[in-house]
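Only one chain is shown below, in structure tokens, and it's the form predicted on its own.
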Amino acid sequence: MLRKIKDGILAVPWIYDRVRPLAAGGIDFEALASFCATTPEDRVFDLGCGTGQLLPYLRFHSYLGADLDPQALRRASRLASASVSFVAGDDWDRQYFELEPTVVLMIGVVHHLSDAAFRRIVERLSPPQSLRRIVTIDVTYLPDQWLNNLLSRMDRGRHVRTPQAYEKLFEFSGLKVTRGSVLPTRLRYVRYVGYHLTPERVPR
């Protein structure tokens, strides 16, 4: 009950955006963007976009934000410009085509998603011939980091795993690890783990 009070909580876009950075320790979107290396040519396509907090961190020559969330999505379209768009729910194939991405972002989702759901997720993304990478970040466990580890576990994401699984489900998902990193926050006590991912092949 007191988890659901919390989640709740938490789920009110101008309370995440706030109290989430400082209970992390001061979250460096612009760390977290230098990671993501998207460059001025690339056709962003960002799943689970949030509020749009990295958006303006991110260099992109068109951008396509896609959450489930309305409330946090009607507060990212204060950043919608003629490059930049944003999608409400579940229903955004059609706009993905449109865009050719060359770049996908997952920041903050694979912890939200089952191994299965994450492989229908990586289904849907996989046909276009456009897209180069896609990257992850994502909460974690940790050896001996303690402090972490129980925020961690404090999430509103269910499926928090370690780096390990995190790289095994990439690997049976169909997605190679080019690049991996521990992104730490502010203050340290908190850290994510980032990964670069290519296609290849189509996940049976």
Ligand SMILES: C[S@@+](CC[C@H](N)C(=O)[O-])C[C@H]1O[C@@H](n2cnc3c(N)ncnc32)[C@H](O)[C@@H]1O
Given for the second form:
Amino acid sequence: MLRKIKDGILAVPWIYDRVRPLAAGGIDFEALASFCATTPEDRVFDLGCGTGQLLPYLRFHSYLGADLDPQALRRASRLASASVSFVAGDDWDRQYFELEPTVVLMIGVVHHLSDAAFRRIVERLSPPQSLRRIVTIDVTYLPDQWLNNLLSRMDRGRHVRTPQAYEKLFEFSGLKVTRGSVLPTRLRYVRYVGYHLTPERVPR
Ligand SMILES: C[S@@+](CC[C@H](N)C(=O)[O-])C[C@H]1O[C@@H](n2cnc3c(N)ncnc32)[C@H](O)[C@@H]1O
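Now that we've seen the form predicted on its own, could you pull up the form predicted in complex with the ligand?
The next block holds the full complex; its first chain is the one shown before.
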């Protein structure tokens, strides 16, 4: 009950955008975008784009954001332009393949997904030839990081994992980890874990 109320409050887009970064000790969006390493040539599919907070920091040729949460997407939509579009809900497959994405972002999303749900999404992404990598960034549990671990436990996502568990999930989903990094917030008491993943079956 209390968790439901807390999750409802955290889901309010304004609170998500303003309060969450402070509570986490200052999210360094430039550092997160830098980890994503998109270029001005990239066609980016941002699955679980939320309110679009990372979008101003990303470089791309074209961008398609998708999210299940209509409130968050309404806020993200203020950033729509000729090269930026959004799709609400789970019905993104057609626009995804039309985009011919070079990079898929799942930022703050995998810890919301069960292993089975993540694998179903990877199957739906069924990598087109254009796709070079999938980038994930998530909250995690780390040894001796009690404050990080407490806040991770309080997260809205029900599937926060250790780095080892994320890596095992990626491997079982046919994704090869080509880069992994711990990404601290500015005050460093929260640490995200980020990965670059390459679909094993796409010839490089
Ligand atoms: C922690 S938020 C991250 C939002 C954004 N990527 C960011 O970094 O600010 C997670 C988002 O993933 C969305 N989400 C969770 N599961 C999803 C799914 N299966 N498909 C699309 N969006 C999903 C949620 O609605 C939520 O907006």
